[in-house]
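To begin, one chain is listed below as structure tokens, in the form predicted on its own.
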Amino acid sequence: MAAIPEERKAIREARIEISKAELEKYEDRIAKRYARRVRIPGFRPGKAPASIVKQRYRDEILGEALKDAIKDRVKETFPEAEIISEIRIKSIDQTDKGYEVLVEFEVVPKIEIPDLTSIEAKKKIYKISDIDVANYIEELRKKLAEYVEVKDRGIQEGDIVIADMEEYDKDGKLVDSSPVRIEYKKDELDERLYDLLEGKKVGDTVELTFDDGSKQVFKITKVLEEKLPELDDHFAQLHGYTSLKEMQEQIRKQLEEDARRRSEEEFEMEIINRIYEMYPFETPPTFVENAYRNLLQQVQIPQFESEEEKENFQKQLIAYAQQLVARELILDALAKERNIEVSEEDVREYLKFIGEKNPDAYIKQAKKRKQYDRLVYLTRLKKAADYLKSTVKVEMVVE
């Protein structure tokens, strides 16, 4: 990737100078604020001279004066920058004339929108088949499955095997002993253990030996067979449908809607990625951190077997957070460039799109809680995304 131009960077660094005369003006201003709220012996509240206040609170006033002066000077130096973080002081040197300060801060990078008609993107169309519907219903059946103990046959595919497991090291010393639950499925179980357990019954014992001489011994104590509920109208009624036929029809509609949304989201992200590739920019760390924290609240955190797995999961989530931030910045820039406006009816339609049942009541509450501007912003992003997808060249691909 080519070097990112300065205006498209999110982290800026600047060296600024604050003269003694300039700093003294800030000190005087802050000293007056102090004088109104501090008590100094011999003076009534708010009546102490600024010179005495400055002398008594010299370090505090100097620190605040520097902070305010630096903030104003940065804004003067970068009038077009939208600063989104605290201004961090990396180094500060006192000179005969005043102070030289090296600062760092985050800004919203400049986002360049190319000629959208020049972009070609593939849009995948996902078809829903009878098999997809059947598989979905089968998963619902599994959730209501019962497990019945069997004793008159050997272990078969899909059974649940309960066993007492003993683990020995290479010297034959017992290092662990615990009951285990094994799902006897070829695609999910260690191939050697799968073959060892095949056809075994309650009371049988199998040994799994490893290359280093250690081994695991499994004594089978129970075998459970999965019993799925009958696929009939009663099963459909348990899930809120009047009949099995209605259940199949409604699930197909749901899967088709899910497929349509997936298609639109992937199509949108492909366009976003194309724009980013053409005009790359830095994503502000503050925005990425906020997006990452939001994702942590939304996703189910898996159980990690190692620190490496945990680190990989975090890296993937951070990468996705960066992608979400890039998307939002591009859509916001597009909305501003194309002067996309939002009416209350647009907000109402947006709420319907995200599944809100009573948009009018939602809007009323949002206005009452002063959250309506956020709704307008999200609606504008949605309109920008729709504009984006309607403007580029589209190649349909049926999956």
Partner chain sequence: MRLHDVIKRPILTEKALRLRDEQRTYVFEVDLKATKVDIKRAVEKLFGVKVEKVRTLIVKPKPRRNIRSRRHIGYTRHWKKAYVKLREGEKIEQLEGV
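Moving on from the form predicted on its own, kindly provide the form predicted together with its partner chain as a structure.
Here we give the lone chain, stripped of any partners or molecules.
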């Protein structure tokens, strides 16, 4: 990827000078502010003169004055920059004239929108087949499956095996002993253990030895068979449908809607990625961190078996958070560039789109809680995304 130009970077660094005279003005202002709230012996609250306050709270006032002076100076130096983070002081040097400070801060990078008609993007269309519907229903059946103990036959594919497992080290010393639950499935179980267990019955013992001489001994105590519920109207009624036919139709509709949404989302991300590749920019770390935190609340965090697995998961989530931030910045820039306006009707439509059943009540609540602006913002992004999708050249691909 080509180097990112300065205006499209999110982290800026600047060296600024603050003279003693200038700093004194800030100190006076802050001392006056302090004087209103500090208590100094010999003075009624708020009556101590600024000069005395300045003497007593010299370090605190100097710190705040420097902070304010730096903030104002950065704003003066970069009037066009939209600063979105604290201004971090990287180094500070005292000189004869005053202070020389090296600061770092985050800004919203400049987003450039290319000629959208020049972008060609693939839109995947996902077809829902009878097999997809059947698979979905099969999953529902498995959730309601019962496990029945079997004694008269050997272990078969799909059974659950309960065994007492004893683990020995290479010297034959017992290191662990615990009951285990084994799902007897060819594609999930260790191949050797699968073969050893095949056809075995309750009371049988199998021994799994490893290259280093250690071994595991499994004594089968129970074999359970999965009994799926019958696929009939009664099963459909358990899930809130009147008949099996209706259940199949409704599930098909739901899967089709999911597929359509997925197709739209992927198409949108494809266009966003194209724009990003043409005019790359830095995503502000503060935004990414917020998006990452939101994701953490939304996703189900799996159990990690190792630190590496955990790190990989975090990396993936951060990469996704970066993508979401890039999307939002691009759509926001597009909305501003094309002057996309949002009416209350648009907000209502947006709420319906995200599945809100009573948009009017939602809008009323949002206004009451002063969150309506956020709704307008999200609606504007949605409108920008729709505009984007309707403007670029589309190549349909049926999956």
